[in-house]
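The chain below stands alone and is given in C-alpha cells; this is the form predicted alone.
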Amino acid sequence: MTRKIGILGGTGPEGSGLAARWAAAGEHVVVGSRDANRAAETAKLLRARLGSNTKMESADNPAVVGQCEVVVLTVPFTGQAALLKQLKPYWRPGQILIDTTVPLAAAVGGAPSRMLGVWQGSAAQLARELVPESVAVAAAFHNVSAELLAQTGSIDCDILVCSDDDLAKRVATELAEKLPGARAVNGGKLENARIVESITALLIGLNIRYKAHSVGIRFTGLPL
C-alpha cells in the first residue's frame, strides 16, 4: 500500500531523524513545519544525505495534514494544543496521527527530568480531544532518543504502542518495527500513554546522572 507520512514539526530532531529514518526504510515522507521553507530546507538537506532516489517532499503543517494518510506529531508540548486546534479543518476521515508529545516540565522552564499535570491524563489524550472523532489516534516513539535516530546504527530501544483503534495500533507498530533493532510493545489503550510519557522524565534523568546521551528501555520475557 502507498502511504504518505507526514511529519508535524518535521525540523526538529526528533521530527527530522523519524523522517530519516523512514524515507531510508522507503517510506513516503513529507516533512511539515509552521514555515514552508523551512520545512524544504530541511527535506533537502536530507535527501542529500539519503540519496536523490529518496521519497520525502515538504510543506507546511496545514498541507501535510490535507495529504497525508498518517500523520506524525513530534512537537513541543507547550505547541501541541496551538497546532492541533489550528489544523482541525484539514483533517479528513479515515486518517491515523501518532502522537510523540510529552508533557516535560521544561516547556515551561522547570526540570526536563520532571513531568507537568495533563488534566486529560496524557499529552496523547489531549490530542484525543483536539482532532475530530473520525481521525484515529495512537501514542508512540515518546522513549527513543533523538540522539539515536539522527545516527544510522541500530536502535536498541523497545517503543511502546498505545491506542484505543486497532488500525492506528497496527500502523504505529509497522513504522517502529521499520526502525531497525526496535521492537514494537503493544502497550494497550490510550490512558495507559500518561505512563509511557513518563517514562521519558525517568529516561532524562538517567542521561543526566550517568552522562548518558541515548538511555533506552528494553522489556524481557515477551515472546519474539
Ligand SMILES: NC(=O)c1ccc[n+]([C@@H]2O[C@H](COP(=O)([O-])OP(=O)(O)OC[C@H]3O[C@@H](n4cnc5c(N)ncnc54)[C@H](OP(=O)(O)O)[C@@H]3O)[C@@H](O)[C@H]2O)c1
Second form
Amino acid sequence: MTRKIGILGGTGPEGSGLAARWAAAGEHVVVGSRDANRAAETAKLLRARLGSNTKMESADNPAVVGQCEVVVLTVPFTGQAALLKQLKPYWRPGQILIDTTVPLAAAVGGAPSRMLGVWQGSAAQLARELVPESVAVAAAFHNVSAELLAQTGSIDCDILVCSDDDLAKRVATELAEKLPGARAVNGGKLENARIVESITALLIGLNIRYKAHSVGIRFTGLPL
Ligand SMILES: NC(=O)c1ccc[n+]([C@@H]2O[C@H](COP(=O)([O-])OP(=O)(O)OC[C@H]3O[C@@H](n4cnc5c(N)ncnc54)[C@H](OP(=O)(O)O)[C@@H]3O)[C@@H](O)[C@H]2O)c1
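Would you generate the structure of this protein in the form predicted together with the ligand, following the form predicted alone above?
The complete assembly is shown below, putting the previous chain first.
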C-alpha cells in the first residue's frame, strides 16, 4: 500500500505547491483544509493541471490526520497552535508531522523580514508540544518559496531538515529530494528549526532588496 501524504492548509500557495510537486513525483497526496469543499476545489484544480492519473484526494484537516501516515503542516503561524490543538485527538502512534511554519512578524502586522519570538524556540518546537509524543516531528521546507514550487522547473535550493527522530528526518529528507533540483541537508536537531525558520525572514528581505521572487540557499563544501 502506498503511503498518503496529507497537507494541512493545502489550499494555500505553499501547501498546494508541495502537493503538486509530490503528486507529480508519484506520491499519493491528500489536500487538507478547514473546509472540505475548499480542499476539493484545490485538488480538482491540481488534478486538472497534472493529469487525471494523479493520486490526489482531498479532505478536511481532521480527516487528513485520520488517514495519512505523513502529515505536512502549511498554515500561517497565527493559526498553527489552534489547529494543532483541535487536531490532537485524531493522531495515531507512528505518524509523522512535518512542520513548515515560519513565525514571521507579518503575522501580527510587523515586517515580513522580521521574526516573532516563540517561547518554545521555534514554531516547530511549538508543534512538537501540541501533538502526542507518539507522533514524530520534523521541520523542513521553510526556505522553499511557494513561487518556485508553483513553477514546473527545477527547484534550485537546499532544504534543511531538522528533527530529533531518525525516521521523521529520513521521510522529510526523501520528500525534499522528490522536488527536482532540490537537495536535502541534515539540519540537526529540532531545536535548530529556530535558525532555519529565521533564514526565511532573511530570504524575504533579500527578495525585497534585490527585487527577486524566490531567493533560496545553497551550502558549499558538503560531501553530498
Ligand atoms: N508562501 C511561501 O512562500 C512559504 C515559504 C516557506 C514556508 N512557508 C510557510 O508555510 C505556511 C503556509 O504558507 P502560505 O503562504 O501557503 O500561507 P497562507 O496562504 O496564508 O495559508 C495557507 C492555508 O492555511 C489555511 N489557514 C489560514 N489561516 C488559518 C488559520 N487561522 N487556521 C487554520 N488554517 C488556516 C488556509 O486554508 P483553509 O482556509 O483552506 O483551511 C490557507 O489556504 C506558513 O506557515 C508559511 O510561513 C510559506
